[in-house]
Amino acid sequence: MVSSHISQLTVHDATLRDGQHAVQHQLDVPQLRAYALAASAAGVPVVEVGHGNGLGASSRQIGYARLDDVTMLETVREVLTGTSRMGVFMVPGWGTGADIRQAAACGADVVRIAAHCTEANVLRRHLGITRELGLEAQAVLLMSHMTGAARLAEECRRAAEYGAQAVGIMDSAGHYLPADVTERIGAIVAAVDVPVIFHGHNNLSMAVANSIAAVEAGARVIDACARGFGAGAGNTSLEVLVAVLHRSGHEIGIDLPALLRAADVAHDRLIAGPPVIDSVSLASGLAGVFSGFKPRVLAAAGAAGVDPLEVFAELGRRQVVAGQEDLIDEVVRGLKVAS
């Protein structure tokens, strides 16, 4: 049974941070402004920006951004009205306190530190840091199907122990099967007295099942991009998710009309090409390797003339995570020379 004071069920969009994965990072002023601004007049309630992979992650090794962070951030909040607020990510080792007290001078109101799913020891100095600036703290749990539930639920406690004001978990390769996430959540809510957060990748074309599976289990703070922007196979469907939402009976206040327009002005200025489920990003969602590797290990293959399938079998049984992206190079080499 889920506490009467976390019942309200939030919808958080990632879009404009989440999706940059697609464009590798390159969104511009118009586009940020555009579509902050079709989502806030849909009454979307958080708005998340910045690089992909957050808050001082623009860098040779992950890629960089058009953008500064500050850029980004003040040309969102300036175009954000009504109930709308402006979230940040933020990993620790990439983003620094720093960075937190600058997103807060530029009018951030939800700050979300992550960490790998083992791993919550390393939220606890920048949780306190958001806590102490007045801003909402979230922490997430990231690969989260590299471990079981019961290790998910105690590393949420240790958060919330902490200071965060949401927990949860990213289904960073879109490895789950709803199943799976019925069990995590449930485990997760039955240990902590603060809203649980979900947010799925579409890699087996389950990230929108797997949202309204964690929805029934008791989360109440979903994930989602506009057409499903993001990397590799993309993210949940935001306006796939709300429609869904809404069919079922849930009260989000969230405009589904303004959504769809929304959506549509995401397609026409954000978006290459809609995210494909293709053979590379099934295969690193069965892999369990986050869809963010997929430009890089097609360029490495493609150079080498290996399988990127065989490269994404193999990262998976190293269980690399973002950061190591300096591994796909050896692991090519190695199918190289094994070749």
Second form
There are 2 protein chains.
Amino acid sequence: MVSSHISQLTVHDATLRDGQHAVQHQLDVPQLRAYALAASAAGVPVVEVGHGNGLGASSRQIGYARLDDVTMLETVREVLTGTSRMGVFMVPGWGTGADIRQAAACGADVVRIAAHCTEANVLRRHLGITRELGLEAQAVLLMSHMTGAARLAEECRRAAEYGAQAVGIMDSAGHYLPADVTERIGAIVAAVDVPVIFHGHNNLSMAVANSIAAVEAGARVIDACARGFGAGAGNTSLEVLVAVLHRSGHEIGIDLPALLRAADVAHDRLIAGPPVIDSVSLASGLAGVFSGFKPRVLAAAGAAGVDPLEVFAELGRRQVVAGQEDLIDEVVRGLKVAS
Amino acid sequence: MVSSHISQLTVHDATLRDGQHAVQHQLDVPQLRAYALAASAAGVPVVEVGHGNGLGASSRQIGYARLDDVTMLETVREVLTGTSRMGVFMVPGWGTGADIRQAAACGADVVRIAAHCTEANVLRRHLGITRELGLEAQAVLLMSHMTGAARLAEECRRAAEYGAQAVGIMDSAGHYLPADVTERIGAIVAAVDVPVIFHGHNNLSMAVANSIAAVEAGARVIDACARGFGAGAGNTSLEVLVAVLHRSGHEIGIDLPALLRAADVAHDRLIAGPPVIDSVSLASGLAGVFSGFKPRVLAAAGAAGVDPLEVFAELGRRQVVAGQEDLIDEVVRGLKVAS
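Next up, can you give the form predicted in complex with another copy of the chain of this protein, since the form predicted on its own came first?
Below: every chain and molecule of the assembly, starting with the one above.
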């Protein structure tokens, strides 16, 4: 299976996983079923599903999903047909080896293991478990704008050594411009022999343009969500990406009219309000802060009467990484005292 | 005034003119005043105002604006301060020389005259009137994807001969990818000695990326609207454009935090729902059909039970231009008979 992905382009549909952030992980069985059915009918190669933060992440701290992992996976598995495979996402710590085994038992085909951009070493164990189970193992680096091209290439090379069959980067903060992507993806492509992954966010209105830059630099797995469904400014719009790839001469085996119908299903049934690049999302992207911080920043800044744009700027200066949400309150307190 | 624009970058804010399409030209005096005040406070160089289709366009066929041209212009003129100038837009036929004289009497500084991309010859008279009045005369070519770089350069060269002090192109259908913009703007920049204008739409999620491509190819006047306010998928987002230009090292004399406040004013007071790249907007951009056709296509297709995406595809094949709205019904009837 894997070798066929090296030269061709795979669009990885994260609507039912990363999109969950926009609805606090509350998608229900009929929603999962309706979208997965429509995406599969369009020939989407990978349908990723789960809690927004991945396997095992449903919890008091991060937020409970409406459904448990098994229910989500079984629901999607049941309706996928043709060439569509099922994907899952996992951050070691939130998820464990047991979660991967459970996902395998539910019929997952592709397992994404994620780590902060400089910490590929934590991926080894779970990439190994995934390979032992005979599933496709992929590795992605989060908040990848926080380090440079050479380091990302080195971390990706290490992940490939650990057995990852595709490796790549997420622009978790929506901070990249196309030239940033070209440089980083180019360096990674030169360093590894496996397909390279790019996952964009739209804070600077560059998600699709960055994804095209990634493809042109040699990336072969591009993540996207129907209507850009996702936290804050949203992800790369799946149907726009596919339309632009079609126009640019890339053949990716997805039926565009059917994909537009799937996007309409997402719009009508999954999405409360479409993603918008509002001032807060824009400030967060500029500052290079994880998009997922937005609800907590707004709540804490609002309660303290502090400008949320200043909170993002300060979090950016402190180089806060995903998982360090506690610093939000500290920054808000500091700005309140200063004002 | 004009020579200072040749080397520096001018962001031309079309929120209160092109944005009007999203609300059927129904902005009222308090809305115009609130946004113009906020934009001016941010140092926006040009605030364009009027009916979405420009001076003199308020009519039964195109749709009546809430306010007459004089009221709109006087309202904005009253609140502009500092370096902010007032702009108007006019398509000969909808507007006349008398409308330009009236706009001048109301304090307009910049007059944009627009024509279909191959018809710069119709601009001569009104560019001349604008120059006689001592105002800055600009010329823009609509639906510019319908012809090639050489022809656009030739039409722009002609407009400059007629007296235009800035010339350029509008991506009225939101059809361009960055490489298309690079080629066309590059050809125009090489052909004229005046600043070159680019005006994008977001149907393929490329409005900001295309605008940056235009700047890199030498364009010096870039149009944008707060939150992308505009018909269908919307225009280039003004605040995202400015943020990205800042990050790319372009100094444009706009205060970003103040601009984000202006965008919030637009969001809270002007915009019913933010622009969304839905399936119809995407299909229209792909087909290269004027964004303004969307409401009529949806209405006609809905009434006849025909797929609006097929209507756009057929309109694109027929190379329909703005103003040929009558063909919508013909295409819908044809598709109904065929089905």
